[in-house]
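Okay, so here's just one chain, in structure tokens, the form predicted on its own.
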Amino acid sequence: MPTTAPKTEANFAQRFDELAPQLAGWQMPWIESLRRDAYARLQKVGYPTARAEDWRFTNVNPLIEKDFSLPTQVEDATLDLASLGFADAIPGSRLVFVDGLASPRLSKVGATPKGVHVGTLSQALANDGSMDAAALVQLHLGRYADGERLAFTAQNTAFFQDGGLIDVADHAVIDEPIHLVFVNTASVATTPRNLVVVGKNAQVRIVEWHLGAAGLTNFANAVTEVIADERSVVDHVKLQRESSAAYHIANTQVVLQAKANFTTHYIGLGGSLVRNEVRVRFAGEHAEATVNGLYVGEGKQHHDNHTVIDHAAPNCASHELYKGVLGGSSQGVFNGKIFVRKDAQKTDAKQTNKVLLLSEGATINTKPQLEIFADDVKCTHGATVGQLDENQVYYLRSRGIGMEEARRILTFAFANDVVSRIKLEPIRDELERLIVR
């Protein structure tokens, strides 16, 4: 039976000690310390309210007032991934997690180049600390994602149960993508934690799936840490397609060393309340990051997208494009911050947010931001909000296309501008089919 997992500060303090022994890796002193520190930070910081500038358009009270549970065993005997939206024909290794726990039956890891490790955190933490995977986790886990100020990241660190561990050795190239598949089938709280470490001159492609059964009210609190060493290339895609009643909070933290190249595409389609954060920090010169996203809302969905691009090193470039399509009475939030620190001269940063409102009841709050403390930079940002162009609708209708089909074609063209930039063709084709539907 599941054990109740606390959400409010009061019962979080009450239940922490009784839950801790069930969590992966608790028997290791270093991870026990990591968890307890995170627990203490959460108590100190507290959950965000509308008074916090970064959360003033997103009310998390409906989430933290719910009494979810933590799963204690995998229920996957009859689970069919295809029925939940995972395209089984897509190539590559996959690590599958059902309600936050690893599913060996559904996972499939193929042959990998020498020096490449694809496994789960729970496997690594089951060791006594002497094996390479456990040592890697101890070296990196919790060192980059900000749990000092971010309450949900601190909660994830305190309560994570499992997640993907990908270690790519120097000069290794993985041609086929690695899939991290998180499937929700029960009304529980899950805390996926992923750690990706990519060596010098290495290349890897990662696809992160978050899927859920229709109508399911669950809570996913996900944290992914990506460390890209010098001249590495990391291509990341995240597809969030959970139930329209689900809660999804996520933080993807990326650290780029010199000449590293990182690309991420976020596609948010599901969820009742969604907060997706992407944070990139340039730690070495001549690195480059592309941060793109597409969020589609209908009904009463709430999509909050928060990005932070931290130019802490000179001669780096960032390119950001986020698009939203909102219908019904859905709400969207985009808060994009670009920091250019004092010594980050020759920075080239571009940020664009475009939103298409399909109904009078849909709303968007967009806030692109620049904070520049260097004087030799090239930075631009902008936001546009509008409806479908009536001239374009008229043009299509004059060619014999009906009103609804004309609107559908133009909406697809607007959204597909982001999807078409995804380099993985099978993933791109699957996403295009989803958007058409």
The other form holds:
Amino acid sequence: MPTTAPKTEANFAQRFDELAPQLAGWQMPWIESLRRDAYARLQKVGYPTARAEDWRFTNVNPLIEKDFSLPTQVEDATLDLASLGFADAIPGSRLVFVDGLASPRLSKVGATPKGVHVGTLSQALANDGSMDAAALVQLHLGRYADGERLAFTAQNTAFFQDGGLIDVADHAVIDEPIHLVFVNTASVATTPRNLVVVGKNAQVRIVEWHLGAAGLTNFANAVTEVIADERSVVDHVKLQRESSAAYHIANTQVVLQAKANFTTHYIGLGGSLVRNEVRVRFAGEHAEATVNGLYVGEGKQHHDNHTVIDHAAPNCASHELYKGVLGGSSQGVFNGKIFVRKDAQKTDAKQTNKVLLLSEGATINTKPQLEIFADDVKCTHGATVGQLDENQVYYLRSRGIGMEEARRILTFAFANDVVSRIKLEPIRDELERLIVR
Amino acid sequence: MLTIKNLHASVDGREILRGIDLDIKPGEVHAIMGPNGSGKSTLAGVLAGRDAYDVTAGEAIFEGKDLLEMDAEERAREGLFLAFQYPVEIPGVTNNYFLRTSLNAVRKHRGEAELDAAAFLKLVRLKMKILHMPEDLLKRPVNEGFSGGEKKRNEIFQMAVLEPKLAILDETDSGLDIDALKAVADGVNALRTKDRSVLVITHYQRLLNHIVPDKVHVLYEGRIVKSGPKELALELESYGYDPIKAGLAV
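Switching conditions: you have the form predicted on its own, so give me the form predicted in complex with the partner chain.
What follows is the entire complex, opening with the chain shown before.
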């Protein structure tokens, strides 16, 4: 398995004119203009600096100064998913992407219920792709995630190579989870792009895996757009276990129509520089969102979690619980924004952020940010930062449990508070196993 | 079992224990009584290995080993058990997981095979029956949301599972109504054997109606000022600690 960076002439992000014509869907004029617009936006906005309020504590210079290339062909012949941390026995269809490119060899799409489409974005945008799939992509891609000032999302839109396209028709229900598996085996740039469109009354469960071989210094810039129509139920889990030297920047943008119910759990274990954004917009009334996250840092890892809950419609509820466990000289950042727009009366928004510092060298910058323009709302937020409780440690020790084991048990209990809320049992079990380690 | 000689200990530079001598033989139940601030809980903490105390002089030999040299977990593995005055709540950790980890740490130390989940469950269910513990106990997080009485009973239940050589009950009666007190005492009595020793630390005599001691010691200002048979506890109940405080014989 290659673990060193391939030689590159220059950063892919500076070679748009040369690379873009080879990217998925370029032959379609609307994709060309989508990519061109995104690239123009990236150039206009530029990469964030520490002067940008949203990036005060996260310095992306080490990342943008590095020359990354995009992979050109999938190398999956000898790849073993289990060795990279994918729980092979887990039920459900899987789309596997190796270094950002689809791997038909490793992907496995079982029989899906009527009205459920599980495929890759590159397929949908290929010359011989289905008209329906292309039309669906055209209708949604880039309409939700591509905010004006989001440089990395613009970079993804300009350069995306592949990702999952999941379309769940009205009233369709799929029980088994659909896995979007992104494995990294080379120190290249990847641009995973996922589009999930869930129809009225439909139900789906999606698990994103971002895995990397140890020691890789790859750069993943991932964007996922989820559109949940009226009364749909969407359960999303993202497990990020990149190499501890990897760069991982991601934006998950969710749009909820009336009475939709969306749950997401982000579990961030890997990466050297990680910025994970989760953005949820309430576009219809009586929708509900649960946005949970857990990040575990050791060594010199930097975990930046940025969430934006946009209550743009009345009578919606959001529940947010983020927990961080930071050891070594790792750094954590949590910025949780909640907007309640003028018309979003009867909003019920709750945000909790808890951080456990396991060492003196670990640091956290945590900032809740509530901007409320409606007057009849319920919004609460709370943040705690602390160490392991010495009384609890002593209590365990007084029962014969060694110091390290006691600390491990208590740390697990803290983290498991998030993991135990994941509804998919096999994923929960897998994570419990990972976190116990 | 346990021999304490001239034990001195201080907290933040303030001397609390000023020369304790105590000898507990296998199977004996000793009670240490004393007014508030006499050093009862400090003695329990020092014996169980709490970090907050500095032992400045003296020794404590437990089963031939220097107790004061051991970490808290080593003491527990050697067979010393402290029933806490204020049992600690541990959200997120079930009693099942906690007790199995604990028992296996002790068993490993004794050179016994560790128990798997099934074997542990079998053993622990039996002990639950003996002590009349509620069925859902194992699934619940350690002490979280337990009433005062439940917490104290859970301490005794842990003792039943770990089968210590010496159990120290630190004001186990505090905050308990008479029914809860009796339940706890019954639990302790059910665990008495001819080898297992118990050190009951208490302010009041009432627990000693149920857990009858072989010897009673009065702790005052960091010293044992009087020792006697179980009747001594009754005298204290009648006259209180004032005669002792006044330096008078009861």
